[in-house]
Each structure stands twice: as structure tokens, then as C-alpha cells.
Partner chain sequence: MIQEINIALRNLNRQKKRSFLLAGAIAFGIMIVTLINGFSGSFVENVNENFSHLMAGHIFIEGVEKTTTGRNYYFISDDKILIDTIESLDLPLQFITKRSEFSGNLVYNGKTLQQNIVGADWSKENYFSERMMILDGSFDNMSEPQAIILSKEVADRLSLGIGDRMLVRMKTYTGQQNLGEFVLAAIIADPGLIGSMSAYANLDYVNQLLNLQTGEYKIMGLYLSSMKPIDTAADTLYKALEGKVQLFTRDSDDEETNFVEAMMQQGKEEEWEGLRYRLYTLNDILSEVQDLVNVLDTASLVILLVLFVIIMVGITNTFRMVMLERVREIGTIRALGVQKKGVLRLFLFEALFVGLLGFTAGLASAGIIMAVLHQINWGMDTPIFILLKNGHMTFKLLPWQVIMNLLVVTALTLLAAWSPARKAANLEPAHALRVQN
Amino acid sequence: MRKIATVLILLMVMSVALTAAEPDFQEMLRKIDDMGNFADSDFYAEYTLTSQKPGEPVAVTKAQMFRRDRNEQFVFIILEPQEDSGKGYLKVDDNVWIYDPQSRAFNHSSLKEEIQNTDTKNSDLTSSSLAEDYTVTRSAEGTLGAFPVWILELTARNNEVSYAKIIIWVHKASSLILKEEDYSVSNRLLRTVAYSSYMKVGDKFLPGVITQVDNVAIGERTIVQMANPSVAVIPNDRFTKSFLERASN
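Would you share the structure of the sequence above as one chain, the form predicted together with the partner chain?
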């Protein structure tokens, strides 16, 4: 009887200890967000999006990204392929504009819109807001390859974010996301994303390679490679419509 009591107490202590060992996941999300956000500087990088679709030739898109996260501004200009050169996205205030150099017109777009018919969304390359949009509803420990990870199930706080549910694999030591699964409202897997080759940019870490696999259209995938990241100051006139107009000339 005493033994049993001891075991029970031990178990209770252990569970408390375990609970104590379990980190504050919401805080972890904030940390993840912070890792991807440049609140104190501007951010510039070049991206190469390689998109594969069954039965279609590989499509390569090269683009430049200018970000000023503190003002929630960004400009994304496509350099290649030649026929889309000069096409760009601009976020000022709450509006996302898409610029078409052919018609020289700006149209309303959204962060949820896919870039160039790839699996990549504008929001994938801009500042992260997981803590604001999601709550952690389940958690577990595990490994991903050789890395010990937290596996977190995130449920959307509102019905406006793209994915109703996300599962992320977070590297325990660094709090960097290694893998992500995006689910539909009907709780079906839509895409799987792998983050690798993290690079130090200023005092932040960003994935050098993002691999997005479409789980609906089987065989479709997009690989996003980042190059030449910089936190140098970007001139103010970059974040204007006239810059996109000039850039396409």
C-alpha cells in the first residue's frame, strides 16, 4: 500500500516535472515569428522558385524580395522567366497589389495568392504571424531525421487564415521550423513543406531552401531557394507603385 502510494506520488511529481519541462508553446510560436520577422531592419533577398508539375517542363522563376516588416511593407519583383519579367507584388497598408507590366495596371491581390502558379504563396515569403493566427492544440515530442523536435498541432484562431490546421516540427534546440503540414477545413492534408539550409541573416535565421510538396495534385512540388540575403537599409521609394512601374522598363 505504501509502495503504491510512493509510486503514485512519484508519478504525480514526474508529471509536474514533465509539465514543467514542457515549454510555453505560444511563446515558442512568438519566437518562431520573431525569427522570420525583421522588426528592426529592412530585409532583401533573391529567390529562385523551381516548380515541377507532372507532364509539364520545370518552371523556374527568379525574383527579388524587399521587405520592411515594421511597416508591413514588401515588394516582390519577378526577374525571370523573361515573359513575366517586371511583374510584381506590392503591399502597402492593408492592400496587396499585383502589377502587370504588359497592361501597366495594378490589380488587387492577396497574401493568399499563389506566386506564378507555384505552390508558394506571398505569405510564405513574408513576415510570419503564427502566434497571432493560431493556438497550439496538441503537442508531442519526436524526432525528424536526427533532430529532436516538438510536433505541434496549430488550430486557426479565426476562419480567415488560409489553413484551418497546421502541424509543425520545431527543432528543440533552435526553435526553427523544419517541417510543416497544412490542412484544409475538412481536415485533409493539402501540402507539406520542408525548411532546410538555415542561414544567419543579421541576428535572424531563415531557411535557405523551402520545399513545398502538393499533397492534392500528386507530383507537384516547388523548391524555393534563397540567396544573397541582406538587412541593409532599402531606399524608401522601393515600396511604391512607381518603383514597380520603373523597374519593368
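Having displayed the form predicted together with the partner chain, please output the structure of the form predicted alone.
Since only the chain itself is given, any partners or molecules it might have are not part of what comes next.
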């Protein structure tokens, strides 16, 4: 009986030790957010979105992004294709607006809106708020290729986010997200995302290449590439409707 009791005590101690070794996953989400957000500077980059759909020619969208995370503002302006040049997205406070240069009108949009009929949403290119919007409901250790990862299941805390549930594969050493799966409220897999490279911008890290695979429309995917990032100060007028109107002329 003493041997059994000793074994049970050892198992309990080991269990407590393993539990203690497990990281604080909500803190991990905060770290992920912080690595990609710019609280103390502005952020600018150029993006190329390459959309591939079965039976259709490859569609390429080129755009400029202006972000001011401390005010939760962003502007996204289409440069190419020519027929959509000047089309833009603007976030001011809690409102997202889309500007149509043809009608010269603003229409209300949302962070859930797809950009140029691609697999990319406005929320993919804005500041990260995983710790605020999601709760870690399940965790496991694993590998992705040769990389040791934490596999975290996140459940949405509100209905403002683009996906009700996401699963992320987080590199253990760097806390960078390597893979993501996005799910609907009914637990249907909608999209799979691979983050194949990161770029250091100032003291932050942002995905340099993202591949988004549509799991509903089979065969569709979008490749997002970032170039020429900068943390230089952006003029205040960039974050206004009048700037979008002027930029389209």
C-alpha cells in the first residue's frame, strides 16, 4: 500500500509539474498581437494579392496600406488593375467605408469584407487583436514540418470578428503563427492559411508571404505578398475620406 501511495504521489507531482510548464496561452496571444502591431509608430506597406480560381485567368491586385494602430485607423487603396484604381477602404473609429471612384460614393463596409473578390479580408491586413477577440479553449503540442509548435483552438468572444473559431499553429521558439484554419459558427472549415515567411519591420514582425486557400470554393486561393514596409510618420490627412477622393483623381 505504501508503494502504491508513493507512486500516486509521484504521479500527482509530475502532473502538477507538467501543468506548471504549460505557458499562459492568453499571454501568448497578447505577445502575438504585440509582435505585429505598431502602437508607437505608423505603418505603411505595398501589397500584391494574386487570386487564382479554376477556369479563370489569374487576377492581380496591387495596393497601398496606411495604418495607425494607436487610433485603430487604416486606409487601403487599390492601384491595379486599372479599372479599379482609386477604389479604397477606410476605417475611422468603429466604421469601415469603401470608396467607389466611379460613383464617387462611400458605402459602409466591415472588417469581414473581402478585398477585390479574393480570399483576403480587411481584417487580415489590419492590427491584430487575438487576445481581445478570442479565448483559448483547447491546446496541444505538435510539429509542423520540422518546427515544434503549440496548436491552439480559439473561440470568438464577440460576433465582430471574421471567424467564429480559428485554430493556429504557433512556433514555440518565436511565437510566430505558421498556419491557421478558419471556421464558421457551424464549425465548417472555411479557409486554410499558411504564413510562409515573415519580415522584420522596425522591432515588429509581419507576414511577408501569406497563402490563403478557400476550403468552400475548391481550387480557389489567394497569395498575399508585402513589400516596401515603413514605419515613417504618415500625414494625418491620409486617414480621411477626402484623401481617398483626391487619390482617385
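If you superpose the two forms and keep the largest set of C-alpha atoms that fall within 1.5 Å, you have the rigid core. Since the structure is predicted, the reported quantities are computational estimates derived from the model, not experimental observations. Positions refer to the first chain, counted from 1.
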query	finding
Cα displacement of N159 between the two forms reaching 2 Å, rigid core superposed	yes
